[in-house]
Each structure stands twice: as structure tokens, then as C-alpha cells.
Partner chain sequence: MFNYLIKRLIYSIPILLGITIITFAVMYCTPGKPTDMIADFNIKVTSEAKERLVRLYGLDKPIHEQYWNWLKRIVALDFGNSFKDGRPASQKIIERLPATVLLNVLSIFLMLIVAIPIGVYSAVQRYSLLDRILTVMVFVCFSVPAFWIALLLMIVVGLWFGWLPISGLVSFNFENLSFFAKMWDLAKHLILPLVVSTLGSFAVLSRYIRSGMLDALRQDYIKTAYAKGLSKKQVIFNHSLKNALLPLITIIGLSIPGLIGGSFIIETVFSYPGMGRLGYDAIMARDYPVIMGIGVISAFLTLLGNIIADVLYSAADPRIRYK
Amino acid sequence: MKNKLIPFLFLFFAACSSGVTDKKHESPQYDGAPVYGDAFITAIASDASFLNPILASDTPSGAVNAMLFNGLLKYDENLNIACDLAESFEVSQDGLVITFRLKRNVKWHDGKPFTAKDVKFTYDILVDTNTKTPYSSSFMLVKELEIVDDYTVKAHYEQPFAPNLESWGMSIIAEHVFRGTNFNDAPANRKPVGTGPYKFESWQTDQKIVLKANPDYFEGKPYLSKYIIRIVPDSSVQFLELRNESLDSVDLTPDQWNAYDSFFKSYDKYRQATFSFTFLGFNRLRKPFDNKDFMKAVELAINKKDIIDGVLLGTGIEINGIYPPQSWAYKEIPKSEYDPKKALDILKSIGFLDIDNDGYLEYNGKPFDFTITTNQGNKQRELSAEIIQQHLKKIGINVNIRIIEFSTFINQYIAKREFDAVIIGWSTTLDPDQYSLWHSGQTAPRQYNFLSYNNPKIDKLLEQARTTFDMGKRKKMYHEIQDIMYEDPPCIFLYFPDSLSALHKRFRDVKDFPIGVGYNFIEWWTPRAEVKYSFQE
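Structure please, single chain, the form predicted in complex with the partner chain?
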């Protein structure tokens, strides 16, 4: 139940999951032609903040905004960059100019046409220093956004920067809606006007948000008439509502996933690998954690399978690197072995020895222990820490565990480098650029290389890869990064958790794409006989 209250690490694209599925039931596709009607009711754990994609930074808002707005680009079902509001796009040879040709048949929810002016307005707002947006960074790199004509825009950059393409997945907002209002607290932040498949209908704070199908959507009107998001903070209660069939889709925790089959009579379960990993990281500013061999030994002493089976009940994958298999940058890296004996030998070779025969190793003749710190509220991390503690005890390393409230953890421990080891996770973008996580220049107190990882070869490759647009060349660089990291790992990768969900069986044409199950949501429909909710159109 606490799972839902966790301060989460960030997901930029709401639907960045993919891959492995455990689907037990394929929707029958022989029910005749799709019909309009019915509603889809889902739940989020906390209320949205802004139904304005520029200002919203929380996952719940992101999930709602994804139904209301579109970006110029998006990721397609196979995780390739594709056009959304753009008809086509083109990156100049030198990577300095991206030209977007816009779709001409797109209308805002209020009927006004979508044009290049809206793109320009969105950009202007993003770079305006008075806008309370966390997303300005990528757009500050744009030197100029030029309107060529009503349906063509050009983004000029100072330097070529490959992840920029992904940044144009940013939702575009309507100029005519915000012009002349104070953007940060405009009324439209609670009554959004977008271009997306669903239109805003109502929002009752902390109760529900109701959206209705947009008949003029440029990819066609969605079959399901309403999209209702209920706010149900407690995940056990969400599960009860699911058993009661009053919710159509719910995210599951690993133990809910493994619950009795009878609970899921009317539901299909979906399981997808995510772009996020949990790791055990050491503070390289302290000894002996700066020693590669020490980390190697610790890794050999931890049985990662125990963690995945014990903590995730098997709903995760073990990967020894920074990318999940569905990423185009992924390269298969040998899994780490579990060999406590070898671990002990390595430790002995770098100065660990049990001098007083108390069962614990001494380091350079002095008693040795270290503390794993992690944030409160994330049961999986707490349990992982306990399992690691047990495993390391077997080879004679004494581990303490400290659980700290998230904000305190970040401010007092991470930012001040006041830790020996941490268990934490990253949710990454689909673009493989992880410059900010591993580059040795990103170690200021508030920056993200808080483990102080420093490998000049990695630095160089990270710099090169983010300025290369050629996919083939970029891929090679990221493969090389993974090879180097195998030899000199920045941390001990524990697991990539799967995202787990259940979906009601009455929906047809539900397809399980690498990017996630909701990708073709507008094509989902319910046969007349199974319609659960009816509305007067």
C-alpha cells in the first residue's frame, strides 16, 4: 500500500515501458466492426497538479495530459521517433537545424486550427524565465525558432545535440488560449484545451477527472466515449476496486500480480519492462569504496536472483548495465556471477582480514563496516538492503541500514555526499543519453553523478554520442560505453523492475506493443453486449 506514496523518480514520457509480456489471454478479434460507446475508468494515486504539460511535473498530471495533448514528435509502438503533430521532420547535415512540417488537419479542442504560431508560442513560454517549468533546459539550447510559414518551423541550434529530437515530444499548447493571461496561473491550467484524442470535461479535486472523446481527432475519433480517472490514493483499495470491477485498469504491485487467479476473472494482466533500474551505489570520495576491486567483491557476494525473487517476486529482470533490452542502445552484457568465495579472495587481496576471528573482516587492521542508506516509503529498496546485508554478512562484511525520508535523503545525504552506499533508482528517458548521470563534470552538489564516477573514456564517449545524429554511429558509442562500464562499473546494478497492470477483458483490439499496452488506446472498443457504462451523446 505504501508503494503509491513513494516519492518517485521521474518518468519523462508517461508510456516509456516495453517488452516482455505475460499476457494470458488474447482478446478475440472476431466481434465484428468496432462500435462507439462505453467508458474507460482508471485510477491514479494522487490528484493531478496542472493540466498544462508545460507546468506539470508529476506522473498523474502527465498521464492525463498525454490524453489531451500532442507533441510534434512521439515514440512509435516500436520505440522509434515518429511524427505526431508534425507531418515530417528533417535534421540538417550538420545537426544544427531541425525542420518540422506540421499536419494541416489538426484542430484544437475549441475548433481553432493548429499552426506554427502555437509551436512558436510553446517555445517562447518554455524559455521565458518567468515560467514555472522544469523543462526549460532542452529548449534553452535552441538559438532561434523560426516560423517559415503557417505549417513549417525551423529550430536552429548552436551545437548539434542528438537528444534534442526527443525534446520535441514536449506537448504543444494553444497560443490563443494563453495569450494575454498570466501563464503560471491561467484558468486553462485547470480547463485544458489541447489537440489530443480526448477533450476535457470536468475535474473534481481529489475525486476524479473526466475526459470525453474528441470527434475531430486527427487520427480519428476514439471508440471509447469517456476516459475517467479516479483518484484512489491507496493501492490496496485500488486493488479492491479492481476485484469489484469498478476500475478498468490498475497498476499492480508484485504481490498483487501474484494474487489468486480468481481475482482476475475479468481482467488480463500485462507485464512490461521499464526504462528504470535500481542500483547499489558507492561513494567514491570515501575509502575503500573508490577501489574497483572492493566493488567487484561486493557484487560477487550478492546473489541478485535472491533480490529479484524476494523483493519483486520475480517481476523484474537482471541486467548488468544502464539500458533495458528494448532500448536501441542495449548491448547484451554478461550477468554478474555469484561467488562469495572469490569475493572473499579479492577482499583479502586488498587488505581485508579477519584478525580477531569474530566472523567479521577488518580493513587494514581496523574494524570495518559500512552503511547503506535509502529512502523511506520504498519497500523494495528497503528489502533489497536487507537481503544485501544478509549476503555480505556471509563473507564477513558488517552492513548497517539507514532509511531516511526522501527529501532529507536527497538534501542531507545525497547532495552533501554524506553516505557510504545508497540504494536508489533512475527512470531514464528513452533516448540513451545519460551524460548527466555518469559524466565526471556532473558532480556539483545538486547534479546527478553523486557517486562521483570518473572514467575519462566514458566522459569522451558520452560527449561524442550526444552530438552525433547518425544512429549507427551513436549505437556503436553506447555499446562501447556498456563494454567499458562492464570493466569499470559505476555501481552495482540490482534490477530493472517490470511495470505490472491489469486491464478489463471487455475491451477489444488491445495490442501489446513494445512501448506499452495503451499505445493504440483510441482503437479500443467494447462490443454492444458488454458495454458497462452508457451515456447520452
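For the form predicted on its own instead of the form predicted in complex with the partner chain, what are the coordinates?
Here we give the lone chain, stripped of any partners or molecules.
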């Protein structure tokens, strides 16, 4: 699952990374002039949910939407805020007004012009309480979105909002496509019309999504004619297809990463640190998961080193907080203590006892077990669940594991809060504002605080930090948030995984930017002699 403002990066590459690349193309790398044609074929483990960036909260949907839509702003290759659909922007001295001047040469995929009306419509949809979106919180702080003329808008804020520029990386949707429809169920949620470098062509559920190059894209037509996303749930099948060269890129599991060089000569591999973390989260609407002592006991019973060494094979780091070391808001927090005896003592103090001496604890005199649910297609999460299951068994807690297809997992279990515990991950943006993840006001269906975490001190600090422009003061607030979460954790943080991926060598002009490989995808091309796929235009 992702927060927004991840530009033209794909599921298999790390957004906003500070990565280390094992092998990379040197640029420029020309075999003659760039030519149009060929296709890029990748695989994801689960199908998309919505090809609508306002509604989509899952990674598969985000990977596709990133090629179909644009925001007013984006991060550039060096991690600086830059223009996208906006030609320029100005922030008033008091930080309460942002003026966006829009590009005039932008067309929607159906040929209609992009104008200020589309920006206003997007804003109105985001703040409409009937819209099932997790992204509304940043826009609720906008007092008014004013249309000055067809190509100028002003966002007026009630109070300063520090992540305001980043929030305008939210993809803009077309007024003429959605006006008069039931937005949450509109046909365009499956047949999107965007402004991005690729246009929608087809979607075969649970099989593949096909996009085609947009000849009218305002930054120039992409050289690669097709962008094809196949749904391949099993990572071992993806790996086999990589060996057969029927895929151009995939995410690699840690074991595949380590075995990689034995098999492939036609691919480069990439390893990059990410702004992503994986966690074990409990549904606090159910008992005893609302008890922070229960959370502490479970964490004490889990040896995270077993997960880092046994699951990630060293391709990631243990975490105990919400920010990775490369974040400016990061504070070093003591690593989790592994102490099963202390864990058992805490559980006994809150009503857990093995009354019938069968090796499993009862809770308040009744049999107790819980289920960890995670998504199909992520072997690391499945293996992590198994390790946690074994660790908790040692202290007498009976744990079940349920593996669910990703879209069902998100839409039926997460959105409806039908779970005891989940193993899942977040990919966050560069700005450390995580209001939407942990604030108690963000617990409605499809909002991101699906764990129902509620800490008034955290709420207040999240509110203050996002209205403070002074980075030093914000940093102190985020450090305090991490201190409080150490005592009252919203979840059990497990690890920051590295992004591990493979990419076919036939693509030219692949560059390893600070933001990550894939940022300049529209410039990738293959020499005529190496074109693998041909299409009738």
C-alpha cells in the first residue's frame, strides 16, 4: 500500500530510494538514434482494484495509475519538488496560498483539453465525504480551491500546512469523465482516461492490464509502444518466466536475489533502500488487541533477527519505528528486546493463564487464538507469519495463518476491518507526515488507520507538525512521536526491506537517479536489432 507522490516508478523499483545498484547501464548508451517500438512487460502478484488514483490504496493499482495520470507537482530525479501538470507555482509568504499556473499543452487521453476545472473537480471529489478515498485529510485543510482562469488556480489554506506542496502530487482526474456519475462505482474506474504517458487499452481481470504509448503526451511520446502488466501471483513462477525471458522485469525475493547470478546473463539486477516498512498490526476494535500490554508481550516474544536473517537473508534492516534511517525525521530507537519469559509474565498480568495445562494460554478463562492474515504473492510476509507463529507458540499463544489474494485482502478484510492481525507494509513519501496512517480521525472505511490506533498525544503532535514549516521544530515533534510510539506502539514494526529487482539489458538510456531507476521511463528504448515485440499502429 502506498502514500502518494510517487512519480513514474514501477512496482519493481523503489520509490524515493537512496539505492545501491549492483549493475547499471552507463549513459549515454546509444546504438544509433532512439527508435519507437517494442514493449515493456512486467509482472505483479495481484490484480489492481481501481484504475482511479483517488480510490486506489493498493500497490498494484498505484503501479498502473502512475503511468496513466499526473499530479500538479512531482518529485524530480534529485528528490526536489518540481512541476508536472503545473507550469509554475508560487507560495505566499505566510504559506496560506499556493498559486498554480497550469500547462496549456496537456490533453486528456480522449483528446479533450486539461484545464483548471479538472483541478477544482478533483479537489471537490477529494473533500466529498461520500468519496471512498484515503487521501482526503491533506485537502480538508484547504479552505477554498479558487479558479482564477482556465489555467490558473489558487489553493487557500486555513492554516499553514507543511506538506502542502507534496500533497499536490495527487493525480488529477477529468471532470468531463466523472461528472454526473456515481464516482465510487463509475465505469472509468476500470476504463480510465488520464493525462499520463500511457493510455489504457485493456484489462483482463486477474490476467493482465495493457497500456499503449500516448502520442500526445506533453513531455513527448514514449519510445516503448506498450506497457504490459501481467498478474502472476507466484513469485517462483515469475522467476521462471524471467529465466525464459518472457518478462522484462520482476521483483526478486531475497533467495532469488542470492541465486540470481547463476541463471541470468540478459538482465541487470538492482538493490535499493526504500521508504517502505513491513509490520504486524492488530485490530484494536477487538480484545485483547486494544491492550498495549498485549502488544508489548507479543513483541517481546518475537525475535526479529530470525526474520531479518531467515526471511530477508540480510536484504533489509530491523526497525522499531515509522521512519527509515535515510529520513530526516529518523530517530534511533532501541531495538526490540527478545525476552519470552518477560512476555509470558506480562500476559499473565492481563488475564492469560494455561488453565488446563495443554500448553496454550486461555484468556479470562476462555480458549484463545488469533489469525494473522496477509496477502498472497509476498513470500517474505508469509514466512514472517510462520516465524511469528512458532515464536508465539513457545509462550502458549495459538496463532493461525490465512493467505488471501491481495484485492480480496484489501477490499474484504482491511476495508471492512474483518481481521485479528495482519502483516502488511507501507510505502511512504519523503515528507515524514504520516497523519493519514496514525491519526484517530482516519479510521473510516478505506482510510489508512485501519488498525484503529488512538493516542491523543500522537494526534496532537501529528496535527502540529503538519502546520509547522520550521524543519527543526517539525523534527523535534517527529522525534517525540517516535518516543511515544516506543511506549505505545501502533503495531509491531518488523523490517525495512530493500527493493530487489531485475531488468532486461536490451533497454537503453536506463539511468540510476537518486529517486530510483525508472524515473525517465518514457526515454527508454531498444535498438532496432533488439526489438522483441512488434505492434500494428
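Positions refer to the first chain, counted from 1. Values in this document were obtained by computation on a predicted structure and should not be read as measured data. Whichever C-alpha set is largest while still superposing within 1.5 Å between the two forms counts as the rigid core.
Two rigid parts of the chain turn against one another between these two forms, and the hinge residue out of 344, 197, 274, 303 is 274. Two rigid parts make up the chain, and between these two forms the smaller of them rotates against the larger by 37 degrees on C-alpha superposition. Per-residue C-alpha deviation between these two forms, core superposed: residue 448, 10.2 Å. With the core fitted, the CA of residue 327 sits 4.9 Å away from its counterpart between these two forms.
Per-residue C-alpha deviation between these two forms, core superposed: residue 466, 3.6 Å.
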